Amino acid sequence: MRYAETGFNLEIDLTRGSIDKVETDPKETASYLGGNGISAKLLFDRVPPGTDPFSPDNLLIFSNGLLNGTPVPGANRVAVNTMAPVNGLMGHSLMGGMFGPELKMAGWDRIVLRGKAPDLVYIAIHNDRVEIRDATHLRGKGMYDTARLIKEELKDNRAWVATIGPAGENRSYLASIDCGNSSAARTVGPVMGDKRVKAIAVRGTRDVYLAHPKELWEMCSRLRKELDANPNIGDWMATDEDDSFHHNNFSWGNARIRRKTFWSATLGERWRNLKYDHMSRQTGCWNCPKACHNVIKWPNRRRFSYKCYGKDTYHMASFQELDFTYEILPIAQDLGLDSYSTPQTIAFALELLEAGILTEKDFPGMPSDVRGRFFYLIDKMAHREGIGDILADGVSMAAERIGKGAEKFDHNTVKKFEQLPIKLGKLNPAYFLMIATGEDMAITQIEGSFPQDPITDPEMKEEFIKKWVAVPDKKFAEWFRQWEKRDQLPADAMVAIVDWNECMHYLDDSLGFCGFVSSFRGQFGGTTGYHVWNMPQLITHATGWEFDKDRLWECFQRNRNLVRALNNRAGLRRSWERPPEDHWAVRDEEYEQELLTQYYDFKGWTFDGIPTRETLERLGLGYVAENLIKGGVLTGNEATALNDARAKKKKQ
């Protein structure tokens, strides 16, 4: 019997119309855990290098975290992965809510889609009963109506429906997949649309078996109470109405203008009333004590939900206020557009108009007021009409297509993904490394374990360290104790801190944890729900496999290097790894490149950022090394980054 996982993948070839129940190897789960770890292996093994992301040979994978569907609180994330159209690398997104646990209770660890349907379809799953159904009557419908109509057709209001809107159908690179107000953003929405899958409906009624149910239940009962009582975890923006941090520090418009004194007590009170006068309730994801979603019913709009910085993106991009976000967000969500990249792309387009690179002829019939322009452009982008066809590719690719100097206005993307609109003064070395080398979409998927700034008060610093249970090694506490200025820590500390940050996110993404109860929240208050000391116990109780910190850390390293190798095979090299040039006002190219070299060396990678044969073999990825050698990505004799750099210097 398999514990914590079902042991089966649902494999659907949309071209052939075949549906297969495929038993998986438990050794792979023990090595990669689940979530994006298994997805990376499937993509490496089964999507040939050079495959067009819109080819039928590309895969779209919904991969459950290992602990989803168990009593572990806050474990509900499903990793949605593919080879991404925007840059050709592994696309990685996460969807919370209910879909992942429901899928596991239907008897499936993951869904693997390949091929393309002849026309629009949806997939209906009820335990072992799986159907590919006609969805042509749903063409062009928004997310809300699609989910409602499918539930009516299935006569099952308890099914959970993951769907794309018109943006996904039209392969907008800004398209999301949504299920019950939880979204898998960008990269995956256009691939789902390309495969002509409008939605996946899931209903599960089966048990998930556990190796040591009594021990796991006792541990989870205690953890649930601790999570509920811990003010440092969960999304603080769901309940704290003081949002001065984002509005005073993040940049507005096309990520260029800071309004350092925007926030005021009067503004905060007005916005608080806007929220609570129109809030229906607060909700949370499956088996989580934190209610991080604010559900809003705005006049003449459908009820919608938001969390975190998503409530700020539209009004900050347009220099408006919260009421505008409440007006536009439900419509943009229904169209299936991501709320981080879409507003930035619109602000970028309007700045090009102001600069004369685009003209009024490019925007026929566009209103003159900024609110009307945002509504006009989200519709054009979702349907790929006119200028919207170009903008639907996102800022970086749109700038390339427009030309005429538009590239200079693309100053907030990394690896062609729009970043949080932050422009700062002096370089933060750890954040330089995280932003440069991260292979997800944004810094929020990398940071979180180590604080962003030092604590100057000695007593407060010691109190923080005392509560810092998540620290995997005493050296991190010592570094933090010595830390006085943001940019002043030894390089070996910087790379180790980045490695720890990455570790936690990779573990969350394979086990199914939400970052708000784990990886992202450790930087605040020093306490977080999950860390390398209690995760192994949970895995052991759930699966029956003996895990400790070292074995868990090795799983992280294996997953990280596999993702890296997959992306190296797809073309990722050192030259890609640059934060936006104006992210920090003060830059030092020589120092940054030295940092990058030391980070690569720490990882066991070459000077160009490719895992060496020795590194891959040490992690049981020898077959990956052989594949890279065969493809000419490695020779097999490479040195790690510092030795490589020294050898090159000698030759010079």
Second form
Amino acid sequence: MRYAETGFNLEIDLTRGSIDKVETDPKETASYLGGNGISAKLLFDRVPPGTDPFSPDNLLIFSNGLLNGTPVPGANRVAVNTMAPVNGLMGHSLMGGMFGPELKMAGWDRIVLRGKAPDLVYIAIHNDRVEIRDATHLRGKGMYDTARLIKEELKDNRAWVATIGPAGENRSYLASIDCGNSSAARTVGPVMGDKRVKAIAVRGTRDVYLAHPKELWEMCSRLRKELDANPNIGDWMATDEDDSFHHNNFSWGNARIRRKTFWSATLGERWRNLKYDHMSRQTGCWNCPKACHNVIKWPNRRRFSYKCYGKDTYHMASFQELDFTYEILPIAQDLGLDSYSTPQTIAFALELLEAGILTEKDFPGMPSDVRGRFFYLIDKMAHREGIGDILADGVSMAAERIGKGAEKFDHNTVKKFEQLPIKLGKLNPAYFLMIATGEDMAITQIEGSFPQDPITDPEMKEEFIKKWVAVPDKKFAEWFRQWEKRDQLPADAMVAIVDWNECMHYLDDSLGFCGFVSSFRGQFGGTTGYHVWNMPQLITHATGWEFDKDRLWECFQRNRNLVRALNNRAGLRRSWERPPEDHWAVRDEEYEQELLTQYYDFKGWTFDGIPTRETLERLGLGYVAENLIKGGVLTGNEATALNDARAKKKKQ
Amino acid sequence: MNSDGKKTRIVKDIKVDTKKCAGCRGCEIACSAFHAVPKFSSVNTARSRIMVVMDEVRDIFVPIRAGDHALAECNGRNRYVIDGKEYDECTFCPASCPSRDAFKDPDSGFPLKCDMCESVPPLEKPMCVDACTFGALIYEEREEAVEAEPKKLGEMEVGLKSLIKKYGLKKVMDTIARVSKE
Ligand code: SF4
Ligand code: SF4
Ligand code: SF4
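Can you give me the structure for the form predicted together with its partner chain, which would complement the form predicted alone we have just seen?
Let us now look at the entire complex, which starts with that chain.
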């Protein structure tokens, strides 16, 4: 009997129309846990280097976190992974809500799609009954109608339908996959469109078994109440209407302009009324005591919901106010456009128009007011019409295609991926390392468990440390105690902090935890819901395996290195790991490179940012090392970064 | 017994505040885990005796507890219009019924019914209520005076009584005798 997991992958070859139930090896779960870990393994083993992401050989994987579908509160993330068209690296997006747990109850740990359907299809899953069905009548339909029509067709109101909109069908790089109030944004949507899968409907009525029933239930029931009562977790933006932080500090337009005094009390009051006058309720995800989604009914729009910073992106890109976001979001969502990268790409295009790199001729029939222009462009982008065809590739690729100096306007991407519009003064070294070396691509993934700022008041500092159970090692508390100035921490502390931040993200993404109750929230108040001390107990009670902090940490390292190796094989090297040139006003290239070298060394990676043979072998990834050596990515004789001649030469 | 010495019984009830429901399905999870055998050994919301009807676009979030089993579909169902959209009466019906698979055990097909989490010793409050940190489910106990309780009749007794009423005792006896020989 398998506990917590079902032990089966649903493998669908869309070209051949074959559907297979494949039993998985429990040893693999024990090594890679689930979610993005198992996905990375599947992609490494089965998608040869050099495969075009838009080739039938690419895989699109919906991979449940190990604890999804168990009573563990806040565990519901399904990792959606593929080799991403935008940059050729592993695409990683997380979807909350109900899809993952429902899939588990249908008896599947994950869905692995390969091949390409001859024409548009949808996949209907009811436990073991899996069908590939014609979806040509759904072509061009929005998210909402698609889900509704499929549920009607299947006569099952309780099915959960993950779907793409026109943007995904047209392989826009900005396309997302949506299910209910949740969404797997970007990198993965265009691949679903390329495989001609309009939607996946899932309904499960089977048991997810648990190894230590009573112990697990007791722990989870207590945790649910603790999470509920803990003010430091969940999404503050759902309840805290003072949003001066983002509006005064993040950049507007094409990540250009800071409006440091934008926010005022009267504006706050006006926006609060806008929200609460139109808000129906707040909703949550599977088995979570927080409710982060604001459900809004705006005149002449279907009811929709948004979460977190998704509230700000459209009006900040267009220099408008909240009402504009409410006006455009339900329509953009229905087209299947991601609300982070889309407004940025539009702001970028309008800047090019102003600069004369694009001209009025590129925008035939475009209204003159900015609101009208945004509506005009989302439509063009979702349908890849005219200039929309180029813009649908996102800022980086569009800049390349447009040329004529457009590249200079692409100033807010890392690894061709749009970032939060943050432009800062002085470098925060830990943050530099996270944004430079992060491979999760998702926007929230760059923050983590260690606070971003020191606490200066000694009493408050001690109070914080006393409650800080999440620290995996005393040394973090000690560093925090000594920390006075934001940019001044010893280098060994810096890399260890980044390592811990990453650890929590990788554990969340393989176990199924939402960052809002775990990795993303540790930095605030220190009392996050999950940490390396309670996660092992939960795994033990759910699966029956002996688990402890060290074993868990090793799983993180294994997954981290596997993802890195997969990306190295796809071309990722040191030179890719650069935050935008204007990310900080004051830069020190030499210092940044030194940081990078130290971080690589700490990780057991080469000067180029590739895990060494020893590092891989130590983690049971000998097969990966062998593969990299065969492919010429490693020679096998490399030393770690600090012992590299190039690092030594720089020191002298 | 209450203070006047009349016989009373405790009526357990769960009040639903649909405004507070966040659609997290915590109640479904708790109910299904509690009724798993052995207790808490699995999660399968299709076995839950509470089911949340959810439709974000129409702002419908209604937790429904399983009521009695209906032997036949009802005819003359009502249709409800909420926010311009029509709903079949079945959408919010708590019965397990031949016409649909709600509140039926997914494997055996047996009807499921909320038993208020009967257990020894009794729980402080039902599992679904305890799980609902949003306060959408509110547990209420009230004392109700009990009239001298009429003897409870079984299903067959009820049937026979009505036959006797209709056809008279003799005819029913004759028929039973004849049928049992066939
Ligand atoms: S914290 Fe919010 S986003 Fe995360 S699982 Fe809970 S409801 Fe969903
Ligand atoms: S636990 Fe409460 S809030 Fe969650 S779905 Fe059930 S009734 Fe709604
Ligand atoms: S009271 Fe108990 S049996 Fe009834 S729905 Fe709630 S958890 Fe289920």
